[in-house]
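Take a look at this single chain, the form predicted alone, given in structure tokens.
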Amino acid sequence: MKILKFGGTSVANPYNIRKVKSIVEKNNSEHIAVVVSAFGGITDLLLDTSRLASNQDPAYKESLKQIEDRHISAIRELVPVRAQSTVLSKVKSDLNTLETLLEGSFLIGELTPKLSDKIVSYGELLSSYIISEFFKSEGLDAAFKDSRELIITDNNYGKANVDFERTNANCNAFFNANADKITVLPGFVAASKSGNSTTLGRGGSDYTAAIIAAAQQVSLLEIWTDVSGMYTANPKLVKQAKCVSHISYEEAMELSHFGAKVLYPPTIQPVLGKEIPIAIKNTFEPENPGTLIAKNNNGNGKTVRGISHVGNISLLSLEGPGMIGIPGISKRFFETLSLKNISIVLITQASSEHSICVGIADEDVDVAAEAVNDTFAYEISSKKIKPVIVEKDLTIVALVGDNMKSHQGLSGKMFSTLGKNNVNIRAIAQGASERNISAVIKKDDVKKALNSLHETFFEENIKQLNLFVMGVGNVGSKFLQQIRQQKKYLKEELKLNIRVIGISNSRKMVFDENGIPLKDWESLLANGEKADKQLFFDQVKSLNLRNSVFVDNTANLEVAQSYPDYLKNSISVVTCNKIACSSDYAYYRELKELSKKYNAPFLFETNVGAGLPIIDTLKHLIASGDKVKKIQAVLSGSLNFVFNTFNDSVTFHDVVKQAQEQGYTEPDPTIDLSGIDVMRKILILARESGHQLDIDSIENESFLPKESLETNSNDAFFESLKKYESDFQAMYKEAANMDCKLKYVAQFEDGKAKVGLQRIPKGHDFYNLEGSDNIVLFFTERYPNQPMIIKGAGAGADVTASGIFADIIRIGNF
């Protein structure tokens, strides 16, 4: 004999209800007892037509309504219309007993469980029998049975317990003496010993397909779904979840406790003992092996085998000086729980005896910090113990493996992933048998919590980075460009699957949760929403995701002031505007603070240089214990372009006007010929070298006329330049006369830092200095003589784009 159960999504409608059908003819070679929820969402519907009838809410009548229409439709829909008037009798009178138990509860204004048990029983008893009766109508060997006259149960109304000795007893004589090669059963139902109908908890169907495969032991339990099998993670949170081929009874109990809906918890108990194995498999695709559910499964070696979640969860916190050594307290506390009929989900005690925290249902809070209270009134009083602490909009999440007690780490590991992501943990715990690793978080977070712990435990070490890249000019196109060509590289060889969430210019902003096409972000960015860089934090602070990376393309101050908002959520901060580090010192102290403190990195290695390792080669060598004693570069990649251009035959405005339309200078290139910008990244240096500086501190020898830096315009920036144009050609000859090229040399020694244009002669590192290129000499205790030096392509779109760019892969590898 074969048990296949059938869920709510199954039998939803004809369409589905017809697949299950061709399910059924495929085993029909055995007897088979099949087990049918309602159809889906009726339980739903008849609990809140039920609460209405109870509140004198006359729109009850609606509600029912759709649910007698559902049932008559599904009816004509599958069943021959010359067999369709004893089914439609049979269906208007279960409906017509369902009117009036709920027209009772409308005149009384109380629903009782005893009742509230009756009405929702109905959603399976008028499925089980219409599916029944198609059954017959496509030619099958089928029977109704109805499920209250075989489990026979308590009185505890709403969620039942199992007289399993009559239980069996009646299953065992009822199924022995069956002719029909398929019997239809209502599951979630079933009748206390008086005869009055109970049922056994939401999602009870499994388990009365479990207490009849018991009772019969069967070779095989099969629970139909909608979902292949059990998950490593809830794939509707987890993209990347994946089905469980083969798992144990213990791990299947544990990841349905704690969320898994695929599986009703008690549903094992029954079958467990008997050792009778349980295939989860998907009637939408009933090819797929789904998962095996039995006894001694090793899990192929893996640790960890699911991450699962329940939601709606508070904790109730008892704590005072009180408590500690006094015996009972604990007894007290559960008791008046159990009094109320509060399940707890979770328990944590302090060592100390300090305090005891419990996770419940949020349903279940309000009544039980009331009841505590009034148990513990007279301590409360006399200040032995505080009134008990409520925290409300929580959830549980937990790694589960049977395996798990013989590794050493996992709880470091996943603490570590969660706190990385800004995921603060309230609560742990963890069971004697180390199958379980429980922590409460606070909702919002739990699609982030998700989706980090099953990368770190089961994407083979693939790495997710979730970039929101404001400023898509030269640089952010190139930038994003790069991402495009590189995703698959990057994904084979260094495990970082990076997608972009968010993309904002000066104009629009567009979002995607699933990752923006790289191919088409031009068009989906000029169709998007009016930019916002409030609006833009505050979606990716809701979006809420994994691994967030906050890239700034910009020369903005006003993204540059927004840093703290991200580092203070663990969003990463990647940026090439030199603006925050060349703030105020105490401004720059903050990031570098608040990165440490959420554990946020913030890099700006293209502040200096481009896409030259010079910041992350002084970190090394400031980490490895060196001193650095002076600094000499040529940090323009622009003034670099225009000096070496510059000469007798073409004039200063040409070339000026050439390195800004070939992208070597700042929009403005004021920026970059007065200077400003050498001393930002000279700076930034000195600060990277430990050295506390600010920028009105540096000296600036400009060889700019003031005019020039007077401008308001560019064009009149330019119209300046060919004013001076015999003042720059004087500077020219005087350097050629000598034998040397002119250079804007920024140097950092003893504390104080200038920069100029300085003559430089024949054979000095800086004299063949060519194009864009940037150079910088490090001399240090340990590079005293001969300099450590870094020399290379220091502006343009490309270069500084690829140095964003190893910023976000340094990340990645954090």
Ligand code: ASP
Given for the second form:
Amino acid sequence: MKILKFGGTSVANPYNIRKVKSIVEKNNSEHIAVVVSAFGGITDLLLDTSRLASNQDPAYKESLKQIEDRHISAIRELVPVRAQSTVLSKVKSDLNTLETLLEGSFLIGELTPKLSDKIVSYGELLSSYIISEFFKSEGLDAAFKDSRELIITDNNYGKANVDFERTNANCNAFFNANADKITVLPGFVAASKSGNSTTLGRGGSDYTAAIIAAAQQVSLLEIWTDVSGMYTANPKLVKQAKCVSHISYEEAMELSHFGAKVLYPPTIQPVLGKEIPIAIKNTFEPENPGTLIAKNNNGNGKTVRGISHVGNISLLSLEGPGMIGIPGISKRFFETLSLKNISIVLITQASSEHSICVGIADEDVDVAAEAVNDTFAYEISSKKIKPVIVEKDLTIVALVGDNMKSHQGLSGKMFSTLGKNNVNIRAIAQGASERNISAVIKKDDVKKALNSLHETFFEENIKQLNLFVMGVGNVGSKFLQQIRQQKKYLKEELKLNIRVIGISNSRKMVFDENGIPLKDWESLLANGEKADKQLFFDQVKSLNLRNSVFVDNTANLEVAQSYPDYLKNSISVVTCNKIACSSDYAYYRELKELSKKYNAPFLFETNVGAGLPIIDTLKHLIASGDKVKKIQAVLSGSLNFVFNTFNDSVTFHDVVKQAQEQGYTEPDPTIDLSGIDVMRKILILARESGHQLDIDSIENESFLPKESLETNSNDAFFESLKKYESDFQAMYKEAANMDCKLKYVAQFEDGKAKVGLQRIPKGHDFYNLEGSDNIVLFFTERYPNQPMIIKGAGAGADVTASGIFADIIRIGNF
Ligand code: ADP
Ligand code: ASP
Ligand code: MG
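Having seen the form predicted alone, I'd like the form predicted together with this ligand now, please.
Next comes the full complex, this chain leading.
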């Protein structure tokens, strides 16, 4: 004999019920019992309806009407007309009884647990009867059997306890004498010794099937549901979750106890001792092998087999100096909870015995807190123990696996994964069996926690990065284009799955939690909502995605001031905006500290030399113990372009204009021409070399007349360049006559920095610098005479975008 159980979704509508029939039909060689749930959603609807009725809300009638319609229309679709009238009249009579029960509750304004069970049992009673009649009408050798005649419980309504002795005897007597090939039974429902309807707890149809399976010692229990087995995590929350093909009873029990709803936790108990395997199968993909739960099925030494979570948890803690070394405190604490029938999901106790902390269902916590405070009223009044502390709206996340005990470092990996993603852990518990490690976290962090843990333990190093990009001008749009081009390569070769979740420019912003399709970003952004920097941050924060990165492609002060908000939420920051690193030293330090404290990289490689790996190289030098003695550099791609292009056959004005038009200057060209941009860069290099420096201490001999520097618009600035053309020509000739080229040079030595135009003679490293190239010479303890030289294109949207890209990849490898 074999037992097949079909859950709510599998029998939600006539279309699905036909699928059930075709699965049942294939088992034509042996006797089977088919246990069914209520039609999907009906149990919830029955509970809602009875709540409305007992609150004396007449709306219960509409709700009841929905229940009636679902069943009547199923009969009309499934049962042929000739057989309909008997089925309809039986079901209508049941629905009338249901109506009477609800009416009673409405009139008295009360709903006892006993009445609630009676009402809710109609879900399974009706579905199983209708399905059995449908099977019969299709020519199957099927009959209905009311589980209440077999499964006997106590009268703990809502979650009754089974009397196995009587239940087993009933099952044996019935099935041993039963000739029908297929017996259809309602799941979830049972009867008390005095004959009242009881239920086995939400999700309890699985349990019904297991009880019958154990009583009859069947060969296999099949649980047919809406997913293809037990997954490494709830597939509805973790897209990358994978089906676990084999799993041990203990592992399955632990996963279901910690929230893997696919199996109701008590289900394993009856079949475990008899070693009856359980197959979890998908009604909508019957060919899929699903999961086999059996003895010793614990996955060839694999450590973590699944990650699950239980929501709606509260922590209740009892602490105080009066608890140390006093025997009996724990006993009184747990006894109090047990007397109130409160089940404990998790326990932690500090080794000092200074505190006991338990995780229990949110709905129980108020009663529990009051009861514990009563029990310890004397100790509380004499200040030996503090009144209990309650924290609500938490969730337990658990790693489960039989082989976890033989591996060190799993909990470290678990907690560092959560820590890196700014998931605050409220309590930790590890079962003595070491089959699970659980952490209690905030409800809002669940999705992020599950996904990041899944990535760490199951995804062979594929890491998802979630980007929020602000600024899509020259650099930003090139950056998005590069990501789009490289997406496949990054995933396959670097195991990085990069998604852009938010984009903003100064006018609009757009978000898509599943990733913005990059081929359409421009139109999606154009149709986005009004841009707002604060709302952008709020949205990034509330999406709360793992490995979030804020990318600043602007040159905006306010944006640069928002980095602490991101870093404090463990959101990494990548920026080509130089303002943050070149403003107050204190602010620069603060950002570095926040980055360290919250484990969120803060990277700004493109602040100096665009895509050239200058800062990264410097960091490596310092980290490996080298010391910078001197830095000499040409750091302005814009100025280099200007002085490489300028000669006696063009005007200085035209050359600067051309540089601006080709994107080689900042939007405001005076930032480049005045040397401010270079000052910022040498400042950043000096700071990254470990020196505390501020911009005012940098010497700057400007080659521009004062008047040009003090203009207040781009137009005025360009006009002033025309006026001083002869001075610029003189500057050029003077250098040319000496066989020198003009280069704007930055230098840092002995803790001091200066910038200015210099005449560079032939043979100097700087002399042959082309176009908008940059060059940096690092003289260090290890490179005292022959400096380490980094040279290459140092300006332009394309190379800057690729520098940002490189920072993103660094974060991926973090
Ligand atoms: P049924 O009505 O068939 O009993 P349930 O809704 O009770 O189905 O259980 C199936 C659901 O369990 C799945 O749809 C899935 O959302 C959820 N679930 C939670 N954790 C897991 C897991 N680890 N593996 C598979 N499903 C899970
Ligand atoms: N119908 C019941 C519930 O929804 C039992 C079950 O489906 O397992 O909880
Ligand atoms: Mg279920």
